[in-house]
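First, one chain by itself in structure tokens, the form predicted on its own.
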Amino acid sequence: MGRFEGKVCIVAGGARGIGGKTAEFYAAEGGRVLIGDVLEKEGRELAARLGAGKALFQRLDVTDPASCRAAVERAAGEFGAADHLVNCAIRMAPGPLVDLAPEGWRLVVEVGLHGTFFMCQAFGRWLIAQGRPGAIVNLSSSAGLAPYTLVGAYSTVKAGIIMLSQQLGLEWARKRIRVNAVCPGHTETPLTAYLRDPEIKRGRAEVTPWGRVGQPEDIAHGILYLLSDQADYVTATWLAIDGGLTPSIFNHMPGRKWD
């Protein structure tokens, strides 16, 4: 028996890459997932190979509140319940934040920041209105942790994320709704298309202190723990999956050799 035999995820920004990976690993623990993501073509493949019963998909822009609560809603009126929340949704504006312009910050925090948070809100309003406990996992990212040089908007919104789930983590927590966060470091998804470059992700993975970059199967795996009865005492805090790279900084001081 999975550890989410009879419970509901919702995957918001779930179609592909680590949110994808944890659909496919829930389902696989014997839960049923909603799907919600813009991108159609890759949520309704996914959720046809996850198998009807197991899947569904439906078009979710996180920037529309009334299209989040319209996910819950569905989520419970399909499967019966919704148990878990997984919020991946997230867009990326590169370059130096002197030369970012409006609508590229815009549209990094409406994504990543707001989006979250407007998933966050409809998913605990409806188990609050239902007396429900749950989970919610949300993605951060080692950038929350430290500055990524040219993606300040995206560093910025990663810390943002962080304190938003301590925040709900706090408020929620006599409701019994647990709220984390996760921090992946360098991960190959195709959001980080430049891994793809043999030696890009050869150096990368040299500055990691576990000697790889990490996968969206290492994520999903810490998300999944998150949400599981395992976690029952854990929430308002943050989980980094980086294979030692965050903490690591010293290592990589001239002087002083890594082996």
Ligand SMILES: NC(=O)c1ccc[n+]([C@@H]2O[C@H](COP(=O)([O-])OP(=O)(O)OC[C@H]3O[C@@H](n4cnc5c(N)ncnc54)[C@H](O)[C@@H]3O)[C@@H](O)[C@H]2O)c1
The other form holds:
Amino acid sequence: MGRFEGKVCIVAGGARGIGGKTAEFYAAEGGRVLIGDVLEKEGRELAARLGAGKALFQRLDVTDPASCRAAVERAAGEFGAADHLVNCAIRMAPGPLVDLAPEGWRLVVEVGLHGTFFMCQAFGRWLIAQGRPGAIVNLSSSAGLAPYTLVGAYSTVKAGIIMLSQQLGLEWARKRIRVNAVCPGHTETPLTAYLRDPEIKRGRAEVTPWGRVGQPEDIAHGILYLLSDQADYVTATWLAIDGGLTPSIFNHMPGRKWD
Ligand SMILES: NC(=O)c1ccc[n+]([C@@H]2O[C@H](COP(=O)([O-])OP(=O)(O)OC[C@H]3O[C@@H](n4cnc5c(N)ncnc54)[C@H](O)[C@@H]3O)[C@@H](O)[C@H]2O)c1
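Starting from the form predicted on its own above, please write out the structure of the form predicted together with this ligand.
First the chain shown before, then all remaining chains and molecules of the complex.
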């Protein structure tokens, strides 16, 4: 019997990448999934692949609180419950902060930080009204732990997501709603299209102590652990899944030797 037999998960930003793999693994372990995303074609295709009764797609724009509420209500209506939430939605606005246009800054903050908050609030309110326990995993990043140069809005948002997760984890602990963040290192998804360049991929693998870039599977396994009952005592914290990248700064100091 799978860890998520009889359970229901909403994956916001679940049409592809890390969210898509999480939805796939959750369903493979017996759960049912609502895939919410602005990408309708990819989301519908993934839901169809996972199978009717196992997965459904709903158009979701996390920047709109009403859309977030509708996703929670649809999951509860169609599946009879909602137990878990994973927040993956993000948009990027690269470039030096000195040149970043207000629209770029707003886009990243709206989708990444406001969107994560609106989804958590819609889901948390529903759980609390039902008197149900639950678990949430919010996608932060190594960029939430260390400043990621040239994507400053992203780094700022990802640091905020860690604090938001800790904040909600404490507020909702006695409601038995666990809230944690995951901090992936560079992971091969449509978001990181630059990893399709073999030179960049090799270079990123080299600076990662584990010697390779991450795959969506690596991150999905960690997310599912945090959602599962095995993590019953884990809340208001974050889990780095980065092959050792984030704490490895001294590996790069002249005079140090490492493989
Ligand atoms: N890929 C990496 O290297 C990496 C590293 C660290 C953290 N992360 C984080 O993991 C999460 C997933 O990233 P990914 O690499 O799978 O990226 P991705 O671009 O493949 O997935 C992000 C999804 O969010 C959706 N989305 C965008 N705006 C939305 C909105 N307004 N409402 C609903 N959905 C929306 C996109 O359509 C897409 O399906 C992100 O939060 C990202 O910051 C990724």
